[in-house]
Partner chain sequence: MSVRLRQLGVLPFGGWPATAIAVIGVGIYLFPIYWMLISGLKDSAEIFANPPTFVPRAPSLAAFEYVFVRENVLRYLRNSLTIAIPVTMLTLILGAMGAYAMSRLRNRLVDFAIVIVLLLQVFPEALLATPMFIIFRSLELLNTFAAVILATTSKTLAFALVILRPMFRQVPFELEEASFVDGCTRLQTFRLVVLPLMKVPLIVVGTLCFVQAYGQFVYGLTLLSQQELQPATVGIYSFVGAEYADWHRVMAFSSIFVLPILAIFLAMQRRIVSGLTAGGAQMTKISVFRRFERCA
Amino acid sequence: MPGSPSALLYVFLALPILYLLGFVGFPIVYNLMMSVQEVNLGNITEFIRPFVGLDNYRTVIADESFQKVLVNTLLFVGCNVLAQVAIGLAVALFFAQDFPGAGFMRGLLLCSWMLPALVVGALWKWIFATEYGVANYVLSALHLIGSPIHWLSDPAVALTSVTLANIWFGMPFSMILIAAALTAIPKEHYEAASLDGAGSTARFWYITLPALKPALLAVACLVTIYTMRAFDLIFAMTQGGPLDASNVLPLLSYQFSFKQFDFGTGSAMGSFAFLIVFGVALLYVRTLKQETAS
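Now that the sequence is in front of us, could you give the structure of that chain alone in the form predicted alone?
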């Protein structure tokens, strides 16, 4: 019958739905199920385990390490979002200028983002080494410090160190998205503003920034989601130490599950991280809809 959906259409729709249910939905549901059960090495292979209700969540909330790590996570994510969006915007504007090699250097900058996070973590671990690290060598050469900074072993500095490394790692991703949004702004707007006597600052505030606002919000949402998943870079640099000073929720969930073998509590911690990411993902989808409508 003309105009009616064919059986092939349902097959093509069923494949991605089955994929999402199997590879996205099932792990989430299984993690939620484990978070309300008592799970240990003795019953990890079973589906039917002792039901403990919200006890694992109460244990997590009362745990001092979780409270500390939650604050760390919020600081880590907040600093990364602000810095990656701000620096990404500045670098995108710089490479939007018409000068030789701009496109090549912009592509070269993306190389750092293509590296595996474990490799980036190992690289920054070497940079922040106390005795032979580049960071202390440069700061000493500039006479900015009198003694070496213990970047990765000092609890007061460790979170800053992994935050700097993650900003360097993730910034090119923000830059390339903002650069793509910049190309969508009509040049006629800038030409008309220049004829009216608007300077570069006025053109940025009244043309570029309003036009980029939906894109910047979308980039901020994506950076939040990616940063909430940060695990391997921190694992390579500090493993969350010292004294949980640089620990974040995904890593703490891993430590509870696979070092202390308290799978129920680890799953409850993972559920907290999932709720935060899910909330930001909803905001991202809403932003995309508003951008499409406008």
The other form holds:
Amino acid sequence: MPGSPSALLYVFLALPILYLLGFVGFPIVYNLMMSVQEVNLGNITEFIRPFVGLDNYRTVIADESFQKVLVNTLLFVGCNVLAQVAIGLAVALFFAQDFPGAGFMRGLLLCSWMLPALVVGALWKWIFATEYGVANYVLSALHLIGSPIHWLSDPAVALTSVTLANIWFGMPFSMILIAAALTAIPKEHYEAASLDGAGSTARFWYITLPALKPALLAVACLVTIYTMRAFDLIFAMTQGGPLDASNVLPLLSYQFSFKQFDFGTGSAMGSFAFLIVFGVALLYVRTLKQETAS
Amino acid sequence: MSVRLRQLGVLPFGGWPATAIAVIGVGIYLFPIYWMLISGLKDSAEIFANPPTFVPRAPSLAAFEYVFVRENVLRYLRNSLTIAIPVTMLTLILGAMGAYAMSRLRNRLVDFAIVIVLLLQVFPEALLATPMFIIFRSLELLNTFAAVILATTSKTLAFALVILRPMFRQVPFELEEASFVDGCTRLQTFRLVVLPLMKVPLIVVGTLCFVQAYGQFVYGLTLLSQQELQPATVGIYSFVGAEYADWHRVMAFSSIFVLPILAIFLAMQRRIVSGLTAGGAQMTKISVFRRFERCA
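Swap state to the form predicted in complex with its partner chain from the form predicted alone:
Now the complete complex, all chains and molecules, led by this one.
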């Protein structure tokens, strides 16, 4: 560094990092600690609590709602990632074409992403209302369904409903990220391919898709991470019900802690969710690393 | 057909037909937001009308009036703002300092710090809620705005650092060198040279953080049990949670709550989108691990 000493820069670096370690790092460690202790309302503020080893984890694994909710979580996240990346890519490609108002309308789509997740949940609960909801009305007016769908109260449908709402909520963000990656593809590649007689399908498969691959992988990781946060939306729509049909791990963990005041089991459940998110985060960092290396 | 269309052209149309398709598509996509806004304008008979009316027959502000008078919307909005404004300030101060340091320092420690930030931003708040509850309980900060502000900032700060760092790298180093030559200290250079140049990106990131903090729910629900302190998200939730929700009123409440956000977004649309594309591109293609060449 030329000139001035960089001591100040280290102070600047330390402050936010210490903040994050204090308010994110410490809670994570604390959560792990609680997951091997017996924690109830009586001893919640004490630091020394009965150590129970892996008992909480055994309780969690044996719990039927946990098994169900783990599968739900994987389905919910998987469908969100697939749909948001696929639809996001399609929409980004559409708006990458030159037509009047393309940029403005592409931006307008972000309106749904700007809304608070809780409001999105409330709004879709109203849209999905069985008798007066507009979803059932439109579908039956189009003769797509015979009788009204019980979007939120039918255990077979509830997970699909919250998934649809979450895709609506998150897709524009994936789309914007993919659109940004699209503009980074050198135009010469397309020109050369056109000269060689490649049609639009060939250009998509042999130029666009390979060039986007790292970005798509990174977006998939980000969508996974954000989808694991879908607490507010599901809380507003179904609270995880009926019978845990639409429940996901972070929400179940929260319910164990704050509804049943079984903080130890809740924390152990949380650890499983941490593990999933942490695994994806590592994959994400690795993806970025490779992207930079190439 | 333009050149650009032929290059990216995966779909067989462009020009005005594409605009028409886009208008219809965006219209359908944003229909739920329209539905929220007009549901609030209906009365209790029309809200349960079958078939539903897509344009309110007799738009009335009765539902809005009800939530203002009976549901204390203003108090909820004030609480949300009391949380969101300090969160935004704190995030911008810490975020600008951290992002500036990350963009200027060049060593393993910084690489490590960036990975820490990337990793710490991924954990769902719902999972941090229990430890946060216990921490703030032992600090005797439960039922204070401070607790929610500190907790929410931990989420927005990581996001701000990730987006701001590449933006700070765009400040030409020569400008700083010149100010050092003129005898400025680094702190003065940061305040007088770097920050003014970063005004627009900081406003964009500040807006995004504000929106996140304004709509924050989990910590408001967990750390504030006194109704007088709860933010609007918690207010809407308790309203929706009722067995038979008055949907026109819930939607009126939601509309009042989100209209400021939508207004800010529409006013700043171009900047937010370009900020997101620039910052967002870095989220999919971060040059985290490349050493900072300029200062070498």
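Here the rigid core means the biggest group of C-alpha atoms that line up within 1.5 Å when the two forms are laid on top of each other. Everything quoted here is computed from the prediction, not taken from an experiment. Residue numbers count along the first chain shown, from 1.
Shown in the overlay between the two forms, fitted on the rigid core, is a CA shift at F12 of 2 Å or greater.
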